Number of protein chains: 2
Amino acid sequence: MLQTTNFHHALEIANAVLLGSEQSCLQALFNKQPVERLAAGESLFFEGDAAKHLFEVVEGNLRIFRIISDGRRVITGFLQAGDIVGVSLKNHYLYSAEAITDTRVRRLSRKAFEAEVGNSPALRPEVFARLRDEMAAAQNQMVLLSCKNAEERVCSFLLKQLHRDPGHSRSNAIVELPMTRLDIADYLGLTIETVSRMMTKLANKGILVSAGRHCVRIVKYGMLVQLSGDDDEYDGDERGLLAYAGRQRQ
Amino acid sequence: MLQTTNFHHALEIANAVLLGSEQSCLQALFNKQPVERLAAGESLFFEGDAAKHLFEVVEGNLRIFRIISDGRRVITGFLQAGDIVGVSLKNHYLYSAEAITDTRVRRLSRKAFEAEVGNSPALRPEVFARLRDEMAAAQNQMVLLSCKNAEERVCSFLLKQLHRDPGHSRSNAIVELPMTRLDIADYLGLTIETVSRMMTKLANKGILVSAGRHCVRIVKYGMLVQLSGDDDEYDGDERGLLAYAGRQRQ
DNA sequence: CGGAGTTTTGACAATATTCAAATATAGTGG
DNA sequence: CCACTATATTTGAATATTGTCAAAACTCCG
């Protein structure tokens, strides 16, 4: 049996984003805020705008990205329900956020947020923990971009997406991919053609079965883990010497 | 004319590290701590160790890195005098730190640090600001690793090193490189051969003059900026709405 | 001066990109 | 419901960039 619980913890952390599947204190701050809607393709905010608000994603998916001088786009993360975005920002947003699917969010002013955190010391550890998780996620992405080849990147991505789904299990390994191949490519530092070829390759190896553009079924989970190059990845806190013991390869 | 001042600010922020050239409140916490010495090559702490301390670098240089499953090393940042490391960490260090040159550091227990920050609200904004800067630096590194080619990476690196030197100026553009070519390669996601070739190429173009293994003189600063691909980079706070009008990627 | 370790250079191979075309999918209006 | 269009994805062939392996040149220290 795989130590999926710990492994999972490391992977599920969204990049440049604060996650929380279970209702957290932080999320409670958003509860009374009205829900706003964004149609697919609409922007929540732009890189460089004054960062006046934080947002909680209630439903839907967003991409977080930067555009560099020559027009290339770098996606630094994806958001989904439960994620909070904006805690780590400077006075201006470091990136743009755009809805991938129809999305609902709640908005909290930065000022209100900072006041609440200032008042309630209980909130502070949570804020710090989320910042730390964000930082850990950024480090993982740097490792991916520094050393992994195309196949490893795509496998890592699929695992990350799988583990983000709270209802996932090894037997029911359906991965939803609301984003386009171009989004995936821009996230992994590859071209869409390379992403597509790797998906085909994984399908040919019998590791996954495609179920339409935005859905994939993982058939050989263990193989996927092996190919991701994160074999002996650990979660950064829970690990003692555990974790290696139970890890099997297929 | 390029907006080098702002550009500078974005670049000088060390990755995964807290910087501060002028004496800060945070740094004051370390003032009464005794100085410890590390010889070149010695480790300050290891990835996975219980993160019991924060450190201020008094003098010298360190590399911050992770080793991944197949033995490859990823350097996520370099430290120099004035940097503080440990604020953003979880309970266990996310990476190892190793002295590049002979180094002196001051140590502060995590517990003491957290107590001080808890007591003194004035310290908190500084801690947050440093975390935000760290995050911004991580984002910049992701952009570099996602989209930049070998030449752009090396140029970006040289500029970053140049701007880290408090005494730098455009006319006196001497860049110290205390780290080895392998360190640079592992930081930029390249091989030492590629780094070396790019340095040679830049020297042939008359952009820089090599002055021994660990020192380079920048002759054509503007060219270097152009080649870095960070042309219209901005500092993350000062910029207005420039740049995005016609951006749309297909 | 010698020698270990580092860096540079060269030749070749591997991997991912580019460009082009074919195919699949989703959305729209009849 | 179907055909049609626009868009997204896949596939193929050629190219480019970077990596690998091997050897030469250079530096730094003792």
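Numbering follows the first chain given and starts at 1. Here the structure is a predicted model, which is why all the values come from computation and not from measurement. Between two forms, the rigid core is defined as the largest C-alpha subset superposing within 1.5 Å. What changes on going to the form predicted on its own:
After superposing the rigid core, the C-alpha of residue 212 moves by 2 Å or more between these two forms.
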The other form holds:
Amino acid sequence: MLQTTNFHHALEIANAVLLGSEQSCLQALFNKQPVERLAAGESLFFEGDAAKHLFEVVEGNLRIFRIISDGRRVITGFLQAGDIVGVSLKNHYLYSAEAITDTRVRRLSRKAFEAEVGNSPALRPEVFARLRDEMAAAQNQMVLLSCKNAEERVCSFLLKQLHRDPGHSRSNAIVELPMTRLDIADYLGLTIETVSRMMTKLANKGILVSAGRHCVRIVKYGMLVQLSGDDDEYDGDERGLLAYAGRQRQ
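Show the other one: the form predicted on its own, since we just had the form predicted together with the DNA.
One chain, no partners, no other molecules: that is all that follows.
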């Protein structure tokens, strides 16, 4: 996603990943395709490979990334079940995709995809709507990386992971973090030490608590929103946010 530590790649990623959790015309294209399995750490494709296929994530998690000229890894997004990856406006992939956990995917040829999009009045609006959403996500990431401090970045990341679950609650919500702290650091443009320090700081404030090796529980949702610097974005989503945050401080 779409979000990068050097965000001059944002527009490329915005055209590369289509998100969605509900069954759709787009996802229905993959239903007849066989399921392929990737072990944790196994690559799905590499940056520069011929872009011959698109993939739907059926189960598990992927990281997408680029390697910049000095050898550093820039993670541009994390994908989960329901996401579609591999759409490219060029003849090659603009990034690499690698399994974080044991993952299952379905593969569809680019030729078949383009034919379906061209012939389906129902499919075209869905594809463009999802690309539009990705452009909005790209703009949000530019703000995060260019204007936000370390604490705001980590809080924004946690909120984004929380809101990817359509059934999430705001009170004692569980956020799953299958990726490593190094992954998060490479995604947010921070060091692993800074990410760990920010997570400890949030825990000390009582905003979150550990809920397992790869999970945290959000205890004070309102304060997390305020610390993210995204009050306006979540204002309509959480009415009475300021009053809620005030109660949490008591």
